[in-house]
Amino acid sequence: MMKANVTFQGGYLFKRLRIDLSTRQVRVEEIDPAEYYQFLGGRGMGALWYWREIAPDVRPLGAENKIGFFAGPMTGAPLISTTKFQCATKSPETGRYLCANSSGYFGPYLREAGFDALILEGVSPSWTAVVIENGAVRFVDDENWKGLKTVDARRRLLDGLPQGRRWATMVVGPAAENEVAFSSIMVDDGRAFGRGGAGAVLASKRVKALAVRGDHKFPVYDIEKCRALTKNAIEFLKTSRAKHRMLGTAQFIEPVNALGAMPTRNFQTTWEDPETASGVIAQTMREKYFVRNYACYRCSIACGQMTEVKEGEFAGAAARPEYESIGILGPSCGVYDMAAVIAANQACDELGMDTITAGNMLGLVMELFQRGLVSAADNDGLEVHFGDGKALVQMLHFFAERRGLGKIIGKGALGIIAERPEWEPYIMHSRGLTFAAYDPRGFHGMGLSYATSSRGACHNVGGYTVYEELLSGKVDRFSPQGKGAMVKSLQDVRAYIDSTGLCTVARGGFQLTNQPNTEVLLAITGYDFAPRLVEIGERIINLERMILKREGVDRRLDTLPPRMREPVPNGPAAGHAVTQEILDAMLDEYYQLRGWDANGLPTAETLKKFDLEFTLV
């Protein structure tokens, strides 16, 4: 690695926590400032640390396998937003890389207790709760961790910490517990590393819970200039996320509706009649289930919209439902009920499950009841069909408890696929990671990031084309040309960013963008990185498509299931379909511009133009 005459004067701890969970160990390790350098922190460094200790063979539930967190120069710096770190593993769900990314208290409070980053490795000897405290660490032993929902395991965990200090929590539930592949880490009390599974991996290694807080000052280059760069933010963020603090995410469920994009009963379309669909739009959550805002550390926006059902079977129910799950557990499930997605959602954090794949195999159950392939005889009695509410908070729980279908179901869509391929038609995925909640028919581009996403199928790694081609209106969202270059420009921004430790939400406040502004990371290290971020989202792109080529990925993969060639039957996007023409089009100009090969690999010379040649070993 290209060794950078740069001294950091802020941002950056230089320490890395490492607990062998299966001996106690606990080691404090330096990092290396050309590392910064080169992939900032986060999700770049995170995908350093995968490249260099996962290997191919390692098996996600395995012994062997890590799980480490990373946070960026950002997470935790006294500015608005700073809330983000992420977590690196092998996944349950898709089997290969996981890059994924959380807000809550948990990153900043690590870096207050002086690291950088942590990595759990080995097997508890029982199961356990890791509590840091500066740099301390102690274990928790109890059988009794077993069992627990999150919220009970969460506080459980803070009742027995010493009171009148802050702490920062990440839990998982029951479903974690039983190997279900797409299970979440809770962190704090509502946020998540939802996508992939890590909180399978967690469990494996017998981790009910971690604690962390600290007392460490947070190093900054400029305090000063960080305050006034935080004033003007905030002033800009008040006008321009106006709508995330009134509505949310929820905001988008009408207009994506309202343009054919919104996956309808298990993508079986992309459209209902706006007076079905406002049962579930975010003037209806507003109106009738609001109770307050949430935000997330530092934050001004608050765009966390707390509900709870006041009324009718679903009455006590409360959750912060963001677009994903709510496009997902409602609309793709034919429920147009707020309340049931709301007891959905919670059930999903309760029990420790990522509510898009959950809300996707929902999807599949449903549909597969509807064609006749499954009965109530397979399912423990349940049946289950689009629009019933009360059976999806159910089978919820049957997916968490594997019970009935939850045997099958519980294993992600590639472990389906293994055992029952006649189903594969009906399962929504990429690389075994299913759809967010727009449906690529409705504007293509959305398939490329889909197709092209370092972690499979996903809107925010994927490249988030919502705003340029849905939205806009400014682009043909039905023609290949020029989706190539707007995911990869998407992709390489978000890269950077899940580097910094920012929330995306927040970052026009500063202004980085596809030509960021230098003010902001110079004021917290001292150093200018802005003429180099897109540069270093492009590195951990290419790092991270080496590691997935080591892992067995090429074009063969960049693939979208049969459903999105098949033509939309009714609404605005009616007779569209993403063809393997359109695919192969965008999936051409895409890896042209990337620099990769026709089979969608870094040639040698874009490898020495990032300084990733250490990857042709």
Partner chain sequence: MTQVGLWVVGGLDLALSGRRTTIDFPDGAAVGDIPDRLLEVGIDAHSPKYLVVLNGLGWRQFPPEQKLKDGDVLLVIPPLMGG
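Could I see the form predicted together with its partner chain next, after the form predicted alone?
Left out here are the partners and the other molecules; the chain alone remains.
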């Protein structure tokens, strides 16, 4: 590791809390500042930790797997939207490296408890909740934790803790206990580590919940500068993110459908008649179901849209649906009743499942019924057809309880394919992680994002191309040209953003772009990271790629499912497909710009450039 000629004067605590659940041994470890110099924090530090501690033969739900949580220098900082922290572990959904991020209060409060990172290893002798208050750790053992929904477990946890200063929580649900490969960790009252199945890893350690609080104020280099930057950011975001406050990310349902990139009926089509689709657009959600806004830690935007169903068969359902959840649980399942989508979102949250993969799995089940490949006899008597909102919600319980088809569906994409290879054509995934709510045939750049993302098909880690493919005028969304450069840049930026601790929705307020011109990290840490941020992002992507190489990934696995090679049958993207030729053209450009060989692996020269020679083992 290259030593930094830098002394940080704020932003970091340099302390990592490690809890061995088997022995209940607790250790506080020192973090080398040189690691922050090279990897910044959050996702970068998670990848470095994973490289060192999670060997390729570790089983995701085996006792030898570990799970780590990592703050960035901005997590909990006295700015705005400094809510993010990262999780790293081996994914039960993909069988490989997982990075995930969440908002909420846990990351900031972990820092107030005195730590930049938390590592959990081993397996608790009994079901437990881990309570961290400042430097002290205690365990609330109780076999009755098992079986509780996330909302009930959180309430019970908080009821048993001392009052006063607020606690932040992480909780898993019944799905995680039942080893559902796409189970989530719910953070506080509605944010989540959704993708990749981190919830099942936590449950495999018999940890039902965690709570944290503290009263440490970590050092900040220039508090006056922080105040000035915050004032400017609030002003900027007041205008640029006004729609986020009013409609949340649901505002994108209508446009993505209008552009023919909305998955409908499990990606068999990419568009729905606008009148039908209007049942699940943001304006409908606002008019009929909106209750109030929800803000994460120190957020001035409050993009969360709390909704509640007041009448009808889903009366009482309440959730905070985001674009991806609506798209995948709604149109991709042929459901255009927002009440059903809210109820399904709530079921995912309370049972503890990733809404995106759960929605994809519902789409799979519905298509299997459509094609006559399964029947009610295979599913405890329940028929599940496209457009059936009631069955949509019921089936989610089957997933979590491993009932009926839930027995196999709970294994996730790769587990299903191993058991029923004939179903593979109906599962939209890359390296085991299912698609977000964009069909790459409508935006070819998203195909490259899904194929090369460090954790499998992901619109965030892989790079969100949709906006860029329409804005610049330099690329055509239906062409491979220029997508390699676009995706590389988006991934590099996302990797460093994920390492700061700032929410991506607010990053524009601090000029954290592909050409960062910001004083915010200088104000926090006393070191001007800005000129090196993109380089740091690139270093993280290369380290992640070396992790994946160690886990068997190369070009052969940078793929899209066969349906993407079939032309879209109707709508605004009719006739378009991501053929293997198109994907190969995008991959060739991408690999070349990354300094990777034709097989998609970093060259020795590239590794040297980013001080990653230590990965050449």
